[in-house]
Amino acid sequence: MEKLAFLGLGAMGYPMAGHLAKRFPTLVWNRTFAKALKHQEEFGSKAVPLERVAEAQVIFTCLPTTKEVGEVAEALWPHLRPGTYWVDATSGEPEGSRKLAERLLEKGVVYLDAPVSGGTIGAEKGTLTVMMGGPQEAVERVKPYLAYAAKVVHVGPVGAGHAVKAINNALLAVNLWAAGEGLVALVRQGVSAEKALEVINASSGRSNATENLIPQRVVTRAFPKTFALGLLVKDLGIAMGVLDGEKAPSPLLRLTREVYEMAKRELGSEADHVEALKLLERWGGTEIH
């Protein structure tokens, strides 16, 4: 059975690597090595120093940005072997990914951008959606190892996966903010958020924000930390790069980025992305409940 490796055991990477370890021999590495040792104890993976990651036939990365993926690739450079596949689940930059793919090909390593959607709950359940960019043959080759995914879509060449992911997260930001604005107004008019959401979620205005995020996190005041506001703002920046590269009309998405940048300044990068609605509540002088 082929050996896999997973680098980056954060909120998403930790459970994703766990699904791999349940089915395949899996090496794990994390900058904070204690996290890798904990993973080894919990899932039966093998915590290893970085250079040993190159023993794997398929290397997975799930790191904060493309910059960190490039740094890890350079650190691994002397140890990389031809015929290796590199599956990058980072929410990264399309252009940076294309450059990294060219660099790794010098070593005979095939790079695929493969960001995921579904959040920490999807990662834990193994029901993530993967959007893959790269050669068709390579995509088919690595598909059997995506044990954390319920759906895998090959969206185009290298960089396409990261472009789709960035636009998807920009749409998440639009839907969440727009729903927040509407609900603040309705609550001020005396409509309960629960009743408003009951109608919206049976009607054409529904979205993941209204069906899940707002009722489970805002109305309840739970605001769990699942996806940092700073990371959503990063993804909005990547989306702007995609739009700029194609000179696409995008007044709404650009305005959305501005309001989330404002929310990040007010609430801090570590706040959960759904907490952005606290800013709307503050401006509207009312809570969404």
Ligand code: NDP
Contents of the next structure:
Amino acid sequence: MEKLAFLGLGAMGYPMAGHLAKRFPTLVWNRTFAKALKHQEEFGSKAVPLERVAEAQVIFTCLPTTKEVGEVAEALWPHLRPGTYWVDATSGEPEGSRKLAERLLEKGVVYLDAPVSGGTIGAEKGTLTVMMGGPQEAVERVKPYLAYAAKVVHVGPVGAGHAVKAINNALLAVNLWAAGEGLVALVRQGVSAEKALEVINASSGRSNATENLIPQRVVTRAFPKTFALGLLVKDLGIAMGVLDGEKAPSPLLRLTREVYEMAKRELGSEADHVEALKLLERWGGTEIH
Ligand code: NDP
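Switching forms now, from the form predicted alone to the form predicted together with this ligand, please provide the structure.
Everything in the complex follows now, all chains and molecules, and the chain you saw is the first one.
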């Protein structure tokens, strides 16, 4: 059976690599190596030094940005073998990924951008959606190994997956913030957030923010840390790059990026993305519950 490798055992990568290791021989590497050893213990993967991941036929990455993916590719460069596929699950940047794909092709390595949606819960359950950019035959070749996915959509050439992911996350940001603004006003008026959400979630204003994020994380005051605010702001920057690259109209998404930049300045990159609503609560002098 072919050998896989997974690099980057963070909030997403750790459970994603777990699904691979349950079904295929899987090498794992992480910058903080203790996490790779813990993964080996928990899932039966094999923790290896970076150069050894080049033994795999399919290399997966799930790192913060395209910059870190480029860095590990350079570190691996002398060891890379022709015929290897590189599946990049990072929410990365389209143009940087096209350059990386060209560079890897010099070694005969085929790069696919394959970012995911579904959050840490989807990663744990193995129900992520994967949006892939790259050549059709390569997509077909790696599809059987995407054991963490419930849905795989081939959206276009290299970079297209990252573009779709960035726009998706921009929509998440809009929905979350807009719902926060509306709920602060309703709570101030004396309507409980719970009642307001009961109506909205049976009506046309509903979104993942109103159905899941706000009731489970804001109303309960739990605010678990699953997806860093700094990473969402990174995605908003990528989305603006996509819009600006096409000279597409973007007044709302531009403003959305600004408010999340502000939230990042106030709350720090490591805050969870949903904590952005704490800023609205502060301004509005009321909590959403
Ligand atoms: P985390 O911050 O939890 O994990 C980041 C991973 O990258 C860790 O394994 C970290 O290693 C590694 N890393 C960081 N910097 C470097 C570096 N310079 N060199 C090598 N490795 C490095 O992030 P997430 O798992 O949340 O996110 C990963 C990607 O997935 C991002 O692109 C994010 O936007 C995307 N994503 C996140 C979702 C979420 O809900 N969290 C949902 C969908 C996509 P170490 O352990 O040493 O710090």
